[in-house]
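First, one chain by itself in structure tokens, the form predicted alone.
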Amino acid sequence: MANNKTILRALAGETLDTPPIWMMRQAGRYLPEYRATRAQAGDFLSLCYNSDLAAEVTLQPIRRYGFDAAILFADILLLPQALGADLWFVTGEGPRMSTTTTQAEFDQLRSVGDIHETLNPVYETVRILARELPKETTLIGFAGAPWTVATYMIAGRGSKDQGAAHALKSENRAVFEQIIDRLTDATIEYLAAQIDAGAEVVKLFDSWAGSLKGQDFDDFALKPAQKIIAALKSRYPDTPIIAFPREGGDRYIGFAKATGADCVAVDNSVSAEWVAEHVQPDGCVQGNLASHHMVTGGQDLVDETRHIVRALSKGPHIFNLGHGITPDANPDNVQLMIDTVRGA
């Protein structure tokens, strides 16, 4: 069965013929019946950690729209919480953490190997979802790339400008260096841990890549990414990976073969053409429909996903969006990006 999953396929390198779909954020707030799950749970953490509620979730999606994947429903952040730091959630504005900037705070996280004590509930969450999702359906795991999560540990909150981070980078490399390879380092061990649990893909999102420049994109955004995926595909060399260095502009050239990456996510500041005459060579892309046409629907969506269909139909594709889906979207626009990808 699993060569015959399209998502493989596509990762393999196979052209089809329509392209398979499934969309970052799935499980999310925009759906009715998630909201009513996360009602029940209690708060955003507890339903992470709560392994039949986060398979739940992740199962909302495939059993509403038959997308041909499920994503875990986890949170990047958990494992620098897995680390030690303190990870909670403000209602209306998002995750706050305790901050590391500092040599001794950095020598208060946990070591790699102690992780999985607190990560074991998601772990758990594959192993329902590998039983429960119909047989077609692939399962991605997925992780936050070191630069992206260190973002959050050092300012101890997102940013739009990853401003905090990056002084750091300028003003204590060396602390900045030792956050970026203990992520690293427990990136690999989170990943193959869902992979043993039953994970037969995975994702690295580094959400925040754009705002590394030059010779920081190399040291910060790729090379972490070619050491967990190099020690990944020594542990599992039939697994395939997907990175998504988002708005990572002309740097999106060549990141599968410098990372060894099987696809690249694109986000939709670049467009499908250029992705087609650009990343695509190298093998399977992964976008860029915008989020906002999940929101105003219309003629527009269904013109846009035909055009980004038509564009990358000479090469290994999975339809995705080019960022999460908002909270504020309509799940019928959801149902008519489906339609318009498998009858386009």
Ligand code: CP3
Given for the second form:
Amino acid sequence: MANNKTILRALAGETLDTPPIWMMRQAGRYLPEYRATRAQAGDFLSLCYNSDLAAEVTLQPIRRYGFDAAILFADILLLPQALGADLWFVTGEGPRMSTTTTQAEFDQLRSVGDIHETLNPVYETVRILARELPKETTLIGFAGAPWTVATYMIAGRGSKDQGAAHALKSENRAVFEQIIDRLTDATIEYLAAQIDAGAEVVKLFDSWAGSLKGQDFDDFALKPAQKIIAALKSRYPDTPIIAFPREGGDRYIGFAKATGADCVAVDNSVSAEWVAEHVQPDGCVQGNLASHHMVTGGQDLVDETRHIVRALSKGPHIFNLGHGITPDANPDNVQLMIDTVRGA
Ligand code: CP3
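Show the other one: the form predicted together with this ligand, since we just had the form predicted alone.
Starting with the chain above, the whole complex follows.
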């Protein structure tokens, strides 16, 4: 089937005159319409599990800005919740989870086949979006990568250095590896169900890949991504996959080839020139404007946006931020970024 959606063309390896654009966390607290719908839902998790309202917030940035892709509104921590971990969000602080650090706690988790019971509302959100999105807009599903999700299951919360997960990895390797394996298998089924429901692309978020060094990066960032992508490609050979081993540094090099990903998303700790030289030769890249420009705006935003577009113009590129937009961003700066990318 010929496709004319720009994101799918870039993911297939085409170099476009104007890179398609979407933005991590494009549905979020910087938008007044998001805050209103979230208030209507009650809290963040109720919003994630309310298919109509989750579809509504997914569509809000598409209506306002006409991004080339919509990303399903959900969270990477819904999957461990579906595996039986308790999850809640503390306002102003972030996620909290019951911890899984012993064999007994691991044995309490549900099996992979049981996840859909909890996650069915997410699949329903995808079905609504597949019906309601404009025909030129690509629908992206996603999951967290096993290492990143494991860091929350092990620490029970976010942390700057992922210390608890690194400690378990050396002190109780057997339990640590069982957590990674359960998450790997569950992620395959979760993403497969999103594709069955209508997701056209899926993205694997490994936000904390940067704290894995050497052999650990191979074992716990690269290998799980490889396994997930191989399983999905055997079932859905035509569904492109974006991998985001955030702060991977020189491990971004070769990541697409080694894992089978169609695109590597890069954060803004690497320069666009470096990405063009070392990562883009293997295929599509996504990124990488620093998200602070959405707060500060002005000529710096315009200059840096043009710089990234130009540096990555000789190969397939999807324009995005280096990480999610923050709640203090100014919605006008998002419009300025889009106008600059599109050359207005
Ligand atoms: O990009 C998108 O808009 C799609 C939806 C999405 C969310 N989270 C919505 C969300 C995606 C892809 C995520 C991924 C996610 N969630 C990651 C990986 C990517 C990254 O940003 O590093 C991680 C580590 C999480 C876990 C999580 N969820 C954290 C650490 C937080 C922050 C807590 C806070 O208060 O800022 C969340 C909450 C969250 N997930 C929000 C949104 C829009 C803010 C929730 C709110 O409305 O209060």
